[in-house]
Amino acid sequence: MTGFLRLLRRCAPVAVALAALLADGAASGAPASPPVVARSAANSAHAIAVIYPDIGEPYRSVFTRIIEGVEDTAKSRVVSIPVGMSVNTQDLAAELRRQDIKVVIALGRHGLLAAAGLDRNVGVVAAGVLSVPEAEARATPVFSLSPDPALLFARLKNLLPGTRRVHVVYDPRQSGWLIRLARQAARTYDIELLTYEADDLKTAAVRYRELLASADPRRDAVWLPQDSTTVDETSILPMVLQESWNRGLPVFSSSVSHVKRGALFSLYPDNVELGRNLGNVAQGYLSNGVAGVRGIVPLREVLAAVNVRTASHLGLDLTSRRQNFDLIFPEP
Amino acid sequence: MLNFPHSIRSASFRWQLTATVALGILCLALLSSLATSWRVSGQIHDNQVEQGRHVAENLAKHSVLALLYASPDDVAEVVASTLAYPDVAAVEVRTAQGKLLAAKARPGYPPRKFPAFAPEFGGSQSLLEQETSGEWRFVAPVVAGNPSSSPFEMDEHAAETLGFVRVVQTKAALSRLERDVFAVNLGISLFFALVFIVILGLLTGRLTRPLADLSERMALAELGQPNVRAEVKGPRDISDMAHAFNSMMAALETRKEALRAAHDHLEREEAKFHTVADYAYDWEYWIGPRQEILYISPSCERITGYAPAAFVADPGLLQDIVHPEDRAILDSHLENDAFHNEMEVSFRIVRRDGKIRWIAHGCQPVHGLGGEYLGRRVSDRDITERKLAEEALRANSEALQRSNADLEQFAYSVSHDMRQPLRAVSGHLRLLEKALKGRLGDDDRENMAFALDGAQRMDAMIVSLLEYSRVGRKTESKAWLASREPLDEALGFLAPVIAEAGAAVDVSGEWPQVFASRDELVRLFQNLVGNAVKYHEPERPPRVAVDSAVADGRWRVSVRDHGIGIDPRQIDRLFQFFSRLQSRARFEGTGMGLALCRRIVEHHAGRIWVESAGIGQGSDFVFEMPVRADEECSL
């Protein structure tokens, strides 16, 4: 956590776009274009701030839904603060003090960078990111957007009960924490998790070619994690999807976009529910002074997406199970 | 100013218009083709460059796996498909280290060695590495990995450059397209230009046909064809011109007709003039200000013996033929009168045959409408015969005057001298009567009375003759006098007679001043009024009306009575010597009274006559004489 905070502090001096706007808002008391969106949820003296990236669609709606969830469950006042690429940490801290903010839900990369420069007496709950370096997430709870592998395997087993092995290529720097959770979950579901480390794309490509060459479609499946090193959507993904289609090899993913392109299924965040969870955690921090959780927490507030054409190609009949999925591709 | 060849300038309007527009259209077609080709070539160039970049980027995109696996086989297919693009001549795929992974060129493309490294890429975009006149060389990076800017990741991942591809694309297609575009544009432009020129030709033909027709009609009019009219049709300008042409032709023909009529009239007038002039009996000519003969009538030859041409050739002949003794007359006339007044002089000329002829020369100056002097108009009349007659007449007159004078002298002398013996006879008869008084019987006394009466009548007749002969010689000279005075004086002499007869004399009218002999006019009125009082019926007192009038310079006097009248058959004898229409027993008289009246009136260049409806109808004696009776007129 110390390293993570150090990282955050190293990034903090980077320009914070909110500075001038916060200064204007503090001076006038009623910002014309409010950089700080204050919503009174209760008469509590302390409040929860949600610092989120001031960014356009399609990301903005994700954060908006999360904030909705936060506001839905928080008993205290929730102040939403959009931040840009550069934030004046001092102005932000002054604003938080003025608003009597005791806990901050930092969403996304910008939110986390902005929160890194805050005083220690302000609690931070990080969310809205796929992962952070594990060493730096020990003191602060980080709610990842990567679905819990247990949920993925459960869904895999539900769809393909005969699956015995799951192949996954990953970058340990990004997805090491997730693979550990996956191994535990695999054991739970009687799955042999075959992991292949790759530090770069070339290695990943070789690994994929090898596993695809050796995989048995009858009992194997390929898991595509949200790993930017190993899952290149322009080269690796088409190759994997093409090859798996040719061989009848099931491929499931942690990214809903892969389902749309041909993966069998994936889990993706239920943002409102995630927000509710974050609100509960923040509220608990306000109540108890601690977050209650630490480290990287996989996403458990998930929705499911399925590609029925791929399922059909694999011989699956999902007619009676369609209601179990929130998104179905191809879209009718 | 452009100087076009005569053949162009003299060509028809339609040809010039069509040729000009056609030339313009052809130039426009050529220029538009060039401009379009240039513009399209630029666009094609840009498209080709863009296409080349896309081809390179596509090749790069599909070369990822090959570079990832360092497997040329993975890229062989896309290399082949890339070479299938038009004008792609060669491709190669190199690693980031510059190692050649795959390369292929079209058959015929000469082997080339390209740089091992590409220019530095700013991103994943392709670059135009080099452009020559014959080809482009594009390079595109082969990028792997997802360049992440996702707010869900803590680190931004840069894409990994695995290598690059190079695509050589020739400009054959560009050159071909440029040629094709130019050819097509030029072809289309020429086609439409040709169509337009054909249409233009038809249109100009349609437009200029009325103009050509009008020109043709004008040419006919120029050739003098009568009643030429243009058909009013076509565009308004042309129809207006045709209308104006027709109006002009109508006006010209009207004027021509009027001119012809005027010319005919002039010819007739000239013929008439020539007839009048050429057939003039007199010698007529017109001599100009520079003494040139402008006209001379043919009659000159009859009068002078010289033809008109001789005078035209030598105007001095006009003076040369004047008789030497009379040249001074003509010279004086020319110097003093000829240029200012209408004067007539007479002189002699010497004919060509040497004969002498008398010429009455009259001339007057001729002036134009503006008052300018145009010479002299001369009329020369041959008056030789008249001159000869005048000479004869003058001689006769002089002889007659001499004879009259002699006769008058003779009559006077006879009358005067005859009265002496007659008075002696008469005196002695009275002495004899006185001596024989009482001794003579009745017959002797009657005879004696007859003798005495005869002697007295003879004396009265002689006195009358004397009076007659004295008229114009022994009477008062003519002078201006009031014509009423002689009448009043005569009435004074006749007063006893008028009173005795109980006559009434009325005087009326205008009595002018006249140039006459006073005592002759007194004698004239005395005789006429006296006769009117004397010759009346005894039972009817005479009434006499004397009326005077002046008209046209002549004095006219009427003496009218209600007397016994005159038998019209006797009127001719009335003014003869000793002519009596009534018996002496009824009315006394010598029969010389009216003869004397006629003598007096004629002495004043007048005439006298009598008007009477007959016996018992009264008489009207009228005399008329000039107000100014010249001495010369008296005989």
The other form holds:
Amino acid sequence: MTGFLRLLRRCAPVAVALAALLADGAASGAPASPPVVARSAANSAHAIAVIYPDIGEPYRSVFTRIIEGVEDTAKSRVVSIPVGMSVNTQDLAAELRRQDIKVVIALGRHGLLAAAGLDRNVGVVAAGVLSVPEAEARATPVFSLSPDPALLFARLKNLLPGTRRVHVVYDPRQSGWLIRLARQAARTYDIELLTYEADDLKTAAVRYRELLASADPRRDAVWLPQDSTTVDETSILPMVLQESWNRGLPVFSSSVSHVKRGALFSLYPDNVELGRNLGNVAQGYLSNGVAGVRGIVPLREVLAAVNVRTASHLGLDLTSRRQNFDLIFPEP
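Taking the form predicted together with the partner chain as the starting point, write out the structure of the form predicted alone.
Lone chain follows.
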């Protein structure tokens, strides 16, 4: 598990949440090293464990919903184990052996760090992070919080059929895997994907200024990925949203919080459906000894958010299509 541990130390510290990603700071109130407490469903041979961050509301409800989804599809006993910022891995491993756990679903950074110290004979399904180093994720399924570009482009084409080009600024270290998927999806939807690499905030700002100056609002759109290098919340995001508003240029995002601030639309996790998918993968591991998938998998269990004020500004009438969105900003 040493390679997986290196992977976790380098991955983005995020977990699933409704309106935004949950960073380490949101968990600062959690106990430093809580006792391992396992809660399980009915008794049966071989169980699935879900290890998740021990934090308060509203985030605890998010993990509860994911676990509900896991229980919906798992044919085996499901044991839920909350962990703090640090956990005694020996105690955790002993508890898993006592419960006859053969596969672990590790959620969020705390869950992943706890799972990294487990025995090799315990399968791990990782979820609740944005990305990991690809070379170290080849043997482990990692279900990312980044929405599948194909789903984003499908939604874009539904709202703006005339879109022909999508601009995106990204850091290859964080989002290289996602951009490769995006290139494939762009061909499917007859979109020219214009990509701009940036490995620091200063370069990203230059790239955005250049593309915003040259983009054609009649056929272009800007995609904001969940990339901490290129989409800074305090400088880049306000600049992009203001300039796009002034020019009538559509901006869509992989982060639902950006829709509240003015992006046209975003996709975000359907927590129960995500849990159901994780449960299916874990059950496959129990049945076949393999997870069925490897590497980083984009988020496909999604809900949709839209900003109706931005839509109106762009000349879009969503009156008959509001039912196609699960979250609407500004809130009624």
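Just so it is clear, the model here is predicted, and its values are computed rather than measured. The term rigid core refers to the maximal set of C-alpha atoms that superpose within 1.5 Å between the two forms. Numbering follows the first chain given and starts at 1.
For residue 58, the displacement of the CA atom between the two forms, after superposition on the rigid core, amounts to 3.8 Å.
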